[in-house]
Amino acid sequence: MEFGMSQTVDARHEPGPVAFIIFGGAGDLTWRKLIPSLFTLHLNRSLPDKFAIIGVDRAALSDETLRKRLHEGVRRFSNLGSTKAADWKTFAAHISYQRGDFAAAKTYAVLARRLAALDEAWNAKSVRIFHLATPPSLIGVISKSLSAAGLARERQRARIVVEKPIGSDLESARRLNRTLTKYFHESQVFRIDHYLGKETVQNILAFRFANPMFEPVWNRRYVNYVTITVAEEVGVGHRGKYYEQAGELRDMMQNHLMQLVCLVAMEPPVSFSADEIRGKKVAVLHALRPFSHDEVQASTVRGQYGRGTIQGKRVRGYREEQDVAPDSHTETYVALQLFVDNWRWQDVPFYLRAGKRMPRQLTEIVIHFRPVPHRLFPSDAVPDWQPTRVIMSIQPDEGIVLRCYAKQPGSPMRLRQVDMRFSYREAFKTPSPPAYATLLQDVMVNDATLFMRNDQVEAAWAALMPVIDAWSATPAGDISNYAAGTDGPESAKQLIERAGHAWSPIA
């Protein structure tokens, strides 16, 4: 079976022989993410027969020691479950390691004889994904290196993978931009944002142009507002300086959060090409009303959580995390108020809040629609008039439920919300699919439909450079301003209500 937007792949298009070179090879987004999705992709035969996995980093072992690592990845983080240790046997014969220095030509020279060893004895020119799980400091050093060494000439078989973040702002996001494109042509560069992998987040296509009596009424005539959550029950971890310099606004707002503007506010395609696709989100981008000075202040909210209780247990405050300094004002939540000037939703906000140290995970898009036009029911037959909503739950409970008005039983009339609910695990009795394994698979058929687009990453930093801009310029106060384990600070609650709208609660 395959998984996500490639099961529409026409079979033409299958992989052929395909080699997986993962620089980073024995750091953590390879142990925690990549090899349990390649792992999973293998046992639901999307690998094809021929494929080599090497891992390439700079930390001495051999490639029994990264087998064993990596089986423990797969273990503990795998959605498969227990796995049968011949499945795994077979699927380890595959993955090797390369001890390198990523800004040696040596290594690239090595990789190199390598690649071409395997195509050898494939006897087939193998597909060749360069996955970049480094950090953003390294992207530039390494496709330079591959370039040099002649592994980026090939556009049909030679591709670069890159994790966010893409840049720290505009113009850094410009220059990373312009080093990939140097050395690798646009169409081999693949900006992964694990988001747009999830289940759900693609049905929101299907739910939009695949069912005819949605789409007539998803505008600004029907729909009053929209509000996105993203909410993190963990803190910081171990991230502590890396987020130290990145904040919420850029760690989630930049990318997942915009991610889903665009897909909720695009045009419907006239194709289901990577291209029309890619093309019609950054229209979206391009139609947000920008921030004046003014309005981020009013627009904006930005807090950082202090000490509380989760699940009935106590956690210390942002300031108390490791790598985090005593008087940190990086913020751990945002809230944001957007518009899209066009035809389509001229004047509809659309409400998006991120933060860490939430009461529970949740991720959910909320389409609230504009009331009846004349309420011809009693008083009391609504006491709390509710408006019709449509709640695309992302995680954790993956589905699309349609929240509206239905008579209760016996007289007189009474009224009460009721639920039309999909639920993904109910209706197709499986397991969401690995986000990267779907992802993977689509770098694997050269699919970049799921992928962001230089023009995107650069228009989705434009939009949010006022607020950047100005926050740096306005250090907050207080800005330790909402406890653990709650929606977040008071003042995002204001943002909304001032207009008589509402978020949907979090606990």
Given for the second form:
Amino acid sequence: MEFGMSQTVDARHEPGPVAFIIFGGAGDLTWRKLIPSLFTLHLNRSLPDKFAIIGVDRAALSDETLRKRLHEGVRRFSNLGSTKAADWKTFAAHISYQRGDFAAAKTYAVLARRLAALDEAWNAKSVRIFHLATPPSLIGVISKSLSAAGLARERQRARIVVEKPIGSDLESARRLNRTLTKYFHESQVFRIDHYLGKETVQNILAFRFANPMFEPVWNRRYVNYVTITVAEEVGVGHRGKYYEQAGELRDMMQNHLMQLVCLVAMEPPVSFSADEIRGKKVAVLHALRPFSHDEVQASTVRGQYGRGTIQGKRVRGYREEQDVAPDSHTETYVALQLFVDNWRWQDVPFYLRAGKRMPRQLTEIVIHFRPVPHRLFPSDAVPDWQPTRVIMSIQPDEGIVLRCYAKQPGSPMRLRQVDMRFSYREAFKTPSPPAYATLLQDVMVNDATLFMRNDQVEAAWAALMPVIDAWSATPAGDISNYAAGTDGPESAKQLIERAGHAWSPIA
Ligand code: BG6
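Switch from the form predicted on its own to the form predicted in complex with 6-O-phosphono-beta-D-glucopyranose (BG6) and print that structure.
Below is the whole assembly, all chains and molecules, this chain first.
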């Protein structure tokens, strides 16, 4: 199956032999995301002939039991539909397992020998991708041990991939970045934010900078305000332990939503190089207006879902979820008002909201334009003026809508809003590749454009630290303030409505 990826092996240089070493090889991320994505790349002929996947973990597993479990993951989580048994068998032959303690030097000595044996068999110096599908607390020990075993040394072929969250605040993110760059050069480090691998997220740059007519109006003169919504139907599921420590601000806002703000607000890059694009994104984060203590109260909302109904099914409240404290104050919903203090965006509010257990999944960016300067139409032609909008739908209906006025047929003169619609499904007739497939392929060909640089991670934390500090100083009394299946707390509506603005409906 072809996926119409932006950059397949044909379009870029053919990668040489590559070994993927997955720490946490028996874990959840590996079977839900990493292996289904690598299998997609395999079917798409984007992996080189010579590749190996080594899962490293503590569980006692054989190669065969690991492969079986991973096959089950592909069946459940891949968007490939049914695949041929023969294809899986060919792919699975490249997977092996190494049992090992992440803190023991022996694990890395054995790994180094295995990797050397692969190089010998392939008669090549392979690229080695160390993917840490582990809790962040293990990043230090794994990177240090890889370095001690001599596996981090060669910059051109040793790469380390780490997952978010990078730290839990500015200080811990700095520490983590210092640790990583003590053992690996920054150019070897790939920090994943899987939103950047989504086609629709990458398309923000294409839409803005490959068409001449949007950029001239993409500024404070024409844009009234911007809303960014990341609504999820799912709750925290079995991730209560992690989520209790994180909350929605750290889990979604600090990374995924901040990335979206950067892509919407950044200045045009002069080239498509990784550092140029990342530099322009960091500039947005540096321009975010710092929250004062009072502004945190006025410009932020936190919430937590209680019991409710989603798609006709009763669901539990957050405090009843597995591994969640019955009196937990962790937020499962966040709304913020931000300003980007620069020439382009001065005083244009950016409203961001992210929440779990919303009525349905919806990720969407809406640019709300200012009204026309003069309404020449008779007043009854448009009973209720609505802003003209560009709606970028990231998921699930991938596409872009331009919502604008058109004349209704007949007389008298009446205007109505209509949608000019671009749909990925209709335009490309091919499923989008999974975000992880795009990202893993980019690591393979050493393209860091879609990964977070250390300064960007830190700038995103720095922007949110006043919120983190103010929230921890004053725990919210009434945090359990929206029922599952509704579109968030009342106070989030007030946040936006006091300026005469509005969220778009989620349901
Ligand atoms: C992850 C968060 O990064 O993104 C999860 O940790 C969240 O809590 C997920 O559910 C959402 O990703 P997507 O691709 O389904 O929008």
